[in-house]
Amino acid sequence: MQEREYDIVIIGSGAGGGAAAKELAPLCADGVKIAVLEMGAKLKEEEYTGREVEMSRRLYIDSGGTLTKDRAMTLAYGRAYGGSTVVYTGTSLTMPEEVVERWNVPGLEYEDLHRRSVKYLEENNVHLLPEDELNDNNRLFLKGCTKLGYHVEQFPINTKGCLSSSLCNLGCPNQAKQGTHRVQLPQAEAEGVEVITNCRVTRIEDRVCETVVTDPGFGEPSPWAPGEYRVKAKVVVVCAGGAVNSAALLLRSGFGERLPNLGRYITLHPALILVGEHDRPITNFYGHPKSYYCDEFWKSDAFLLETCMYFPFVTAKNLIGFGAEHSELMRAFPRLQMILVLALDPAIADNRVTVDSAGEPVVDYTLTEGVLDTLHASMLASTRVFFAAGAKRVHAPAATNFFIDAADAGRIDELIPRSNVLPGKISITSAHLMGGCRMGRDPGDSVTDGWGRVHGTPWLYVADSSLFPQCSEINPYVTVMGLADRVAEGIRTNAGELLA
């Protein structure tokens, strides 16, 4: 096993990891060591090639496919240099002033975050698409919400000269979406912080990260050679793996022990895609997928709707029911308009994230009574949209049939019932996954401080959407942003002490 020494090591390069990495790198010009240590490959400029099985098996943990433990949702996160930043959207808005205030956190102020998540913004090339490059999908949606008096706002976005591929959630092949591959981490390795690809840290003990590198086959060969690696932090190790990844490194590691909510208030957003069908073709597979959300029912109902786009092998496992019904909706994919719905799911306890015999993550979820009321208001909401855009129809996951035309408009309460919205009957999948690392005030209720600082653990930090208490109720990309910049603030000021 070979030895490495820094002052400090993150783990992970995504929004988290590559925002501290980014504040962190001019320690370097003070002799500073840094290293990120990223599992997942650093692909070259032609490796993005959009083609949908392939880039999911290159960007994404488990293709894209992780199951919960009772395989009722799927979870999508990344695994690249940028993280789930190369396969995100990149739909960046700040957090509501109530919703930072209902986190409860000591020391975290509304104030100090929002600055931070500004400067991101500004960072990344956040702005408007205007009008005339807004495809039709989101044309549809914004005219289907107008029609039915539901509130619409356009996302802001991070790209810089996109070519309107919409490839977004496949990794933008045109260097576009302005993640932390593009902006943070380019900027951090000019200052001197070294970035380690296809590098697994398997355990943390006494600062030492036990790492394996491997060869997967693809991307630029990592700066390591394959084989097993002990990294010693002299002062500070940062997690920022994301919320699933870090609390199973550090349940692997035995800080549960200690901290009894390590893994514990996980939430995801849990998501519904669905789709209508027009009578003509629609701009849907190019230009930016994702230009509008509603918040008509954020309050009322806890769910947001959100334009999408996605490719066929997602979208299709996301209708139900298979045959000739489904290869005739599959085969009207250039006219699909699609929507997603993101549940506002409640912090608990027992949906957490736990490790097997093997030491690999387990997420365990539970779809609440509350959650599947809101996925059914949601779809009735969804398939409202659909016909005040002129669908003629509409596929409904909970539907008694496979198509609602337009002519039963007015049936949309019964013929889509409650009754049939049941874990494992509908597809539900998410993207968002937070908590497991929660910040609080002490061990009893968290697992770290306002700074991202572990309880007990002076030299141990959390910089990912793991520290959210409860779920962000928008897409959270900025957010990490935020509190990766706290984090890194917080290494700094105690620098002193820490390199004594």
Given for the second form:
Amino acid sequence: MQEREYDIVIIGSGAGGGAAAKELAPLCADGVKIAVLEMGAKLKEEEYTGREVEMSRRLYIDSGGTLTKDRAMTLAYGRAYGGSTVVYTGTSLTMPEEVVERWNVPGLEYEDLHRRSVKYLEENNVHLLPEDELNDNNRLFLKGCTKLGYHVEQFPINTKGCLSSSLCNLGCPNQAKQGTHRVQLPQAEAEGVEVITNCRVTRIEDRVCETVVTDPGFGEPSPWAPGEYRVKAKVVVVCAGGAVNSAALLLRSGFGERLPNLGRYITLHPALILVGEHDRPITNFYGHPKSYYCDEFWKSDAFLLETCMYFPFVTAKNLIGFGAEHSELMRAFPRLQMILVLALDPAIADNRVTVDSAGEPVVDYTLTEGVLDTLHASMLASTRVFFAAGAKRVHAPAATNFFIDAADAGRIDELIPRSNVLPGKISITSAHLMGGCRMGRDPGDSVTDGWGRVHGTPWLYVADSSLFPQCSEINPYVTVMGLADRVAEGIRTNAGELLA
Amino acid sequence: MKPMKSLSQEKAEFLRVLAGRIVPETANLDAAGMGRFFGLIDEALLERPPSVRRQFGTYLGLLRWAPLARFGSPFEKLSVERQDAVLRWFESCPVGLLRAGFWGLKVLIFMGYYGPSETNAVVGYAPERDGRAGLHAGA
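Please move on to the form predicted together with the partner chain, as the form predicted on its own is already shown.
Starting with the chain above, the whole complex follows.
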């Protein structure tokens, strides 16, 4: 086993790890050695092919299909130089004040988090797309919601030089999305931070990270040869591997014994992908896929509606049923309008990350009756939006028939019964994984303090979405960056003491 | 058909029968298409832990032989109407794990068929690295 030594080791290079790396990078000028250990690869530009299965295997853990313990949901989260920021759509929202207040984390004030979040909006070139760059799929959502009187907002997005490929979730082939792989990591590297790709941390013990470097057969070679390494962090370890991996790593490393909340209070924003069919082709797979969201039901029914557009395989697996009807709908692909539902799920102690006997993460998450009610209500609302936008028929996963025709738009409540919302039958996914190392006051209610420092372990920090004590109620990456910014400031503030 | 590493020949043949009901177009795949179909499913199964592969194999066995009790024949001997009825029962069955198993089966078959870019044209999907012309084609 080979050995390496740094002052600061950051595990993960996504929104949290990338932001922390960039914020700590100026310390390199003072001789501080910093490494980022990333389990995924750094893809070469020509490897962003836009091919669905190929890119999913390269950029997502379990190809984007990690199953929850009960097999009722699949989880999609990235692994790459840039983490999940390589595969998100770049929608960039700051967290509402009332959600920060609901979090009720000692020392975490809305103004502070907002100020930091705004810094990343500027850094990542966040802006609104001009109207002539929006496609029909998005315009129809706006039309439908507006007709129904639902409140709609345009998503700010973080692109630069977008060529409307609509392939955001497969890694932008034009490198237009301003994730950490395009902004924060290159800047950190320019200042002296080392990023070690294809490097999986298996355990942390007393500031030593046990790691394995592999060759996945694609991407730039890792700076380190394949093999096992012990990486010593003389000062600080920052865990930023994402909600599942950070919690699992700390559990594997034995921290669960004195941190009873470690891994607990996972929230997922359970999601549905719904489709309506129009009687004419619409522009749907060219143009940015996610331009609008509807927060009409945010407070009343705990869900958001967003525009989305997915690829053939993902679309197929999100439809209910099989056979001729399923094939018929798939062949209508150029006429499909899509809506993504996000259920704003409660933080419950029993929804948690554990590890199996081999140390692999297990996400033990149960969809509550309340969340299933929410998903049902969201299906009704989405179906109304499709019809208001002019769809000739709608495929709602809990409907009694495969298609609901426009002529039956007045019978939606009857045709989509709550009793048909069956986990395991309906495809429920998540790409917003949060919690597991929640911030709070003390070990009795949390894993870290309000600055991401693990209770009772002054050399160990967390800087990713696992810090969220409850769900963010919005797309979370900007909030992750804002929190990582705080974590980095905390480390810098204590640098003298820590580095002494 | 090239042998799968993740499933026995017998199970792979049965998977082909199921695929014909779930995505009828799979019956028309040529040898190369069928190779891609089983190749992708094989790779996906091999990525999963051995326990998951075993569970999937067991689930295929259940689907094949469960109709014996109700109809007196294994799945592949039933009429297509009865085959579809069996599949619909599993899709909505009261036991959550059996529903999830059926969903997993569908996902693998959909991936095998809709995953390869060769199928894009069948559904009218034509991705472009530069989508601006397509975006404004109707303007």
